[in-house]
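Below sits a lone chain in structure tokens, taken as the form predicted alone.
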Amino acid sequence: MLHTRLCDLFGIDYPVLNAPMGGGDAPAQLAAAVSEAGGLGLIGGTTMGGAEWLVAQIRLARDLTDRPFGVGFISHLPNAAELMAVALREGVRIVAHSFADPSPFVEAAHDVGAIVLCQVRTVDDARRAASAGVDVVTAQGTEAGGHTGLVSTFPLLPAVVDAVAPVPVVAAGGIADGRGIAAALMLGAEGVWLGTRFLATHECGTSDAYKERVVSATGDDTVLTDLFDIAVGMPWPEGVSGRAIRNRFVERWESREDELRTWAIEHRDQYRSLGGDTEVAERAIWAGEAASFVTGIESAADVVRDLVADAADVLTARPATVLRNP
């Protein structure tokens, strides 16, 4: 069906990866399910649980699958090197970094035979990652959910492919069906990295309310904003904002960022603790423009199988007749 050199590099059947979403959204159950279905599952290694949580997740994933899986990190945070070291000590041999220069992480990973991915949002960052010696570059477009850059996926992707060749490139952002996968492969990607499509799966670590909101949303409902990060006090590199589903919090604070900063000084702890019925209305529901293609909550294995089958159908279909004016 679908096979690229990425499959050979990772020892997987299909070049489909779940995004290693932080905060517990991509736990062992999700990574193992994706890997069992033939893709590459990635645990989101950056959570409030720290090293202890990560060790437990890696061991659980290993109990759930004997297929390859990896761990991804939000790498501009100060504990990224520590968490990667934990993963490597636990025998993980695929690690993914994002939001930082990967140079400090590559040597330690390569020393134990680990494969290093680095997610980037610009061509310049892609060149730096390749120069640092990463094994795979992920080109993430602004359509992606969660934290992302400003350039759209399909203009960014071929430019990154050209800039870092022969390093394999994975496409991320706005891809949630077989047509998107086929388009990414035609533009030179060796695989795809999907977050939003895996949010509405049984194995994802988000709440039921979160999943249902993603299912009910469309791409038009998303907004690229710094409001949620200001509220929780989470710093991100320059040029990175978060794409989330527009909600009551956005409507209340949009165009009032300075006032929100003042409000957050007093209310940050209270805001961080919000859950239950207030989550969807007040907290960030990180999701990308591909929410338009998420129509129900399924198992992650079914998602992988459907994506692969649909992409194969698109790639093998007879080209449509092109109509021209006489």
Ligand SMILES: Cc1cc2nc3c(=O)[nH]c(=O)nc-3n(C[C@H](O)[C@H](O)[C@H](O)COP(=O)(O)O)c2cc1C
Given for the second form:
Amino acid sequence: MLHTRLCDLFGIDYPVLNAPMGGGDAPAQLAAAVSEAGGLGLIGGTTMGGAEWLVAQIRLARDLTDRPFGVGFISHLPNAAELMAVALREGVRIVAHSFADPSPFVEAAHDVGAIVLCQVRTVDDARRAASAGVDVVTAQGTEAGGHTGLVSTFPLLPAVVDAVAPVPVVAAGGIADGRGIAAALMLGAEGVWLGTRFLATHECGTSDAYKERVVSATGDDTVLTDLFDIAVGMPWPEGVSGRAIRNRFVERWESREDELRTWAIEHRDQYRSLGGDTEVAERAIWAGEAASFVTGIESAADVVRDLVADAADVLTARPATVLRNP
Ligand SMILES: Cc1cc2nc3c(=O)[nH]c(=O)nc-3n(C[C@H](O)[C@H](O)[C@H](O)COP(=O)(O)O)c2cc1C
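Form predicted alone already given; the form predicted in complex with the ligand follows:
What follows is the whole complex; the chain from before opens it.
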């Protein structure tokens, strides 16, 4: 059975976390299902619904599971502190920050006994997070779906482990099966945080068309781009771009970023409201290189169960084949 320090810290069975995917992609149903299956569910706390949505989601998750779960935030946005305060007031005791210096958030969380995670994309940011006093650092490689940096998980993860020791590190980006989990643990991670693998689950908040596109895609189909962020007029911190499945919108606008920046407000509003048939071709279908391993729509509980069983198999079987006696 997989067991690391993080299981004891969070009070969970397996060190497998779902990524707190914003915009409603990681709602209460997903977080609760992952927690019920023995992992740690994280609600993506940043959505257009603000505090009211978040309160309803936390209460729903609590109706669905008695196990620990947390909430994650897109922390460079101005409402991050307010949303974290709402989560803490609702009794959430695990919070995750990303895309910002976590310093402004740590004290308020620790004051009520909450555990703070911070997702980073560089070794410098990992050091900054550890100095700020976070309890767990998540090292996110560029293979990740959604917004991410430029360094791959394989070199980033052990460098972050070394830089922040003894703070435990969770690996994110490109992990979607037992082999990936085993590799992350070998590189020094004490847990894994998966987004793309959970996109095609019944509990994920994305549309059916989105899920089907992730299932049909492979890692070769993804692109790291700023085009979608420019289109909706939402800037991200320096060094952060979004990984999505290449589509008609990317084909049309690639290398024409400056032109896209001149879009009128009405045009942006019109773009934001595109849905239905046009969603997959025109909007951002955020997904990572691990799309290659997403081959069907299943329940989040099945995903957690398979991941844990496969990782245990790999960790048991591989040494026997690699360390064969002469
Ligand atoms: C659809 C989607 C939405 C995401 N939204 C967020 C978010 O709101 N906040 C965040 O910290 N990370 C977000 N991420 C990134 C994840 O936290 C995580 O780093 C990533 O999914 C890990 O890589 P993987 O997709 O290969 O599993 C998102 C990822 C995806 C695929």
